[in-house]
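What follows is one chain in structure tokens, specifically the form predicted on its own.
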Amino acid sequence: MTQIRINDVAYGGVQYARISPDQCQKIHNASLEILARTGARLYDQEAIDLLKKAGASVSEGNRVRIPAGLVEKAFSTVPKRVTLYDQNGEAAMFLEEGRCYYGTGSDCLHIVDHRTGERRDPVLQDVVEGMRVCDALQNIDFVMSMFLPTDVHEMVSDRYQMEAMLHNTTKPIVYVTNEFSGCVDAVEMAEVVAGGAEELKLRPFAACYINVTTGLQHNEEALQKLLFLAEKGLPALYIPVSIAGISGPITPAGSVALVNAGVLVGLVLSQLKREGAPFITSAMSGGSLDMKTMVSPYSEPDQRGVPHALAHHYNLPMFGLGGCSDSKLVDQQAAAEAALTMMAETLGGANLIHDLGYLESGLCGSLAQLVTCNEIAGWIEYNLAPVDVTDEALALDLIDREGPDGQFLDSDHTMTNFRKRWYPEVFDRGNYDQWQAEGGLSLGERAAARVEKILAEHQPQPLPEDVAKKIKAIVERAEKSFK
């Protein structure tokens, strides 16, 4: 029988936008006006010279005003898609429209120890254990170092973090460095693992997260890292920092416009240095100041979705923030805020969603909280997946065969399809007696037990011995240079 359908619309997944295309264009135009009228201070001479040669105006030594034409030209050469690989050279993450990936954050100043519940200063072993847990968790797609170790030299802590990540997971890495030389060393380590500079460029498994002072102040080390990575043809995440109400307007639109102006400075520079250099924009408009506590919260809802829509407007890969909480404990608030922020970031379409496992407004991390976030990621994946409405899924023949008096428990259809549904690993679905029989544990306790089980049983793929020695030599060289 012929079945003709007219104007049928199929959705591959959930469609969501916080603001309209017209609103995106208005914010974009505002950012262009900020760059052309107000300008930004750049604290690196090479960056200033590149912009001046391209047609920007320079006053007061380092205040650079960038015409809109330079921005539009940069959009014509920047890649609209970035692929990150694993350390085995397999494509792992396609940073493009409609794809979201989850990962940890970096450099927490404290850790909530899953064994004791104690809040303490982290050490290098915490980074190692964090990476082993990340390597085992199915829904953690990329890693960042999680903790800032206090038992190594503070100026080379970034090298130790990179070494720990390379040793304890094969997943893609987003790394942060203390200063420019740390970025150079991190790239050298990655090149050793990849088998050379050209091999890393062809199959990059590491991207640098560059912290920029504000949208209007671009510190020397951030600019040096950006230009170095662009010349290498390696991915850079250029992330201006802003606290709405302090270093930017308190309103979401004004805050996003200002931060976006800073992102566009990085975009233009990356393409001036090397056309086609991979660039990842920010889906973070910076934080804001809670006027009651004078703390900059990580989990606020106000601006979420606005920079995401702008990144979609540009069709650029974006870096987002979710899975975090302002709670000080692995408690109900931590789980609720992690779930809300992860769902918001996923609906917003952020490609790299980082900070899973963060507590205390970014000051503290928890491996137990990370396990909870891994569970939430699985729930979101199933919830936002396209719905199968094929004839097989509708099962009309089965329904008719069983009729009003039948049952479906032992049908072939049920046996074939029940495993396709989502089943939790640490969320509890048993009845009360079953829960008590298994110890009557809270979610936090079950998550902590899962961490211990992973650490006892999971062994990451080891680096070849010669590669491990070369990486260690880079760390030791940096250690000596700061003594």
Given for the second form:
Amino acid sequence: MTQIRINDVAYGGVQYARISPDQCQKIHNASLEILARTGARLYDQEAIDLLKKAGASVSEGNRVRIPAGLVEKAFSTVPKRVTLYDQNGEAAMFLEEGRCYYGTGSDCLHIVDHRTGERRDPVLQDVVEGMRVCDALQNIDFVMSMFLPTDVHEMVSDRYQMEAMLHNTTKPIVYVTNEFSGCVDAVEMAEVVAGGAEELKLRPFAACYINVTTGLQHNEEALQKLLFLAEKGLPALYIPVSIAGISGPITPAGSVALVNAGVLVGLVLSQLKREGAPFITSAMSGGSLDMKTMVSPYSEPDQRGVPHALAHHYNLPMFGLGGCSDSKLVDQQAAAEAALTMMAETLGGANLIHDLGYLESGLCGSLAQLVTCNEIAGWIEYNLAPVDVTDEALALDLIDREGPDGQFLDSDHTMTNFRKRWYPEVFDRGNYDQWQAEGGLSLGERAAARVEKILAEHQPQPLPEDVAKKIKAIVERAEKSFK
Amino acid sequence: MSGELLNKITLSIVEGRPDEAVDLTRQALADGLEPLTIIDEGLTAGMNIVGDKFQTGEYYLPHLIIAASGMQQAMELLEPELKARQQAAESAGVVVIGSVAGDIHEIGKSLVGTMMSASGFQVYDLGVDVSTEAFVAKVKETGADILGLSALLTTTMTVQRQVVRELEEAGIRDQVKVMIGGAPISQEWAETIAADGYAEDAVGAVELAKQMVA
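Provide the structure of the form predicted together with its partner chain, given the form predicted on its own shown above.
Next comes the full complex, and the chain you just saw is listed first.
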């Protein structure tokens, strides 16, 4: 579990802001103007009715213009922090100002197999192995499914993913489902593990990541999921994506203002449905289309930090995107982009930094790459740790005692403090001969070996038998309904 | 003189000034130039240069789109003139395109449509969330050479297979080439559902379409 704190003066944490508070307010005002003037299209009648009843204006059947007052009211009731628990009911992640946690992404359509280096279609066993590796890696704080399994019925792949996550790790889960019914089933499974609906609400260990078409187009399933979760009092991540230059302005400020307008639609709706419903905002950089390749890149630098500053401004928990790469394989570009995006997202203070281990702009995943990301997270944690400048740390007496010609290797001070430094697990620091003696392996090869070692040795805590049975029954029920 | 005007039209396309392309086309008609000459030696010549510049990495996507927009607007002016002369611009083929039922994602599909029509195809864009029946009906009505099916979601990509099956049921499967696209789509998926082809992006889609009608 990482212990990172950003912008925490009392703690001595690093201070970082990509844009100023005044700039944040300006973007916020722009989002309010978009909602009042342009409005958003909503494809769910209950959502439209809720907004209309609260004072929004509706035209063209589903185009909703939301006055600023409704947004301000929602800010007065939405919780400013969310605690996510592990599956044993222990508090695991405090999603609040300045706390950063790392996790995987979901639903990759391809996997680079760490055993062969081959890119292939993922199967359910890949999800299982991915979760077992996440369970073992100490800096992976929460999990998402990683892969979309192609060997199960496509309409219920989300149920199989949820089952695999529950079985193979106790860490908090961020789940994604195809349809609304998948979300309902995922919640039911989580309730079974927690021991009931009230227990899950009290100690939620799973949050739903809701995909919204664009900032101003809100699809039916997204709105249904949002309202269902608000009613249940369970945390929802409401994530509209407008690709900058395509479905939104190419400029970071305009793009963020547009996506944020969409987030605010979700915020208002969640609070209208149930005041105090836990809501997690998006710090996902919209991703501006690469105008040469027509790919929407995952590790671009331009927008990173802008939506984060806005979420700080709101004092709302936020969902960020890092540890990902646009490279096709586990190579130098993948390592560089993973490190840069993780550092930028952490400095930005994203509470849930997802997509560790992603390649190919979100289409492919790798367990070896995930191990590298775990290593990077450790590096970042130590780099951003507060610096101790007490007398004990300055060690003036020791310096004087040793004098100009002394050495510090055998001092108690060295003995008590040297272990506090960071030591890598897969980054290599040996000299050339040592490195060669250990096989002369590249980072990717060492990371793949680490994956194999974890899979051979690590046994996650199993689900109680009766719980596992009930979970299986939910998966089977869903499968039958689609046959 | 007319050569100079046609060069200017070409330049207005290449340098991305759609309004100027339209004005110059109007002027060329007033000067008595033949519509087909304006198309071949002015507009299409420009589009070919734009395509080359994109391929070599000098041009980016917005250059393509603005050039295509200039071409389309100028064509709107030229089409009535062609009709009056009982001529037709050489069509590369007829394309019906749309996002499948349940999918409201518009942009990728529209981009492909724009690029195709800039490349000389006659494009019928049916929009988003298009029912399977509507696709089949439009293919019948237009005698389309190519049907383009877009799906951005893993849940809607299966609808592409339904459309292919419906074409079979309607007995017109062998009259039309089906090409599919969208983020989760792959060549393998195209083979699985017995579509005729898949392209990764709009430029690839145009290339594929040209091969299909060749």
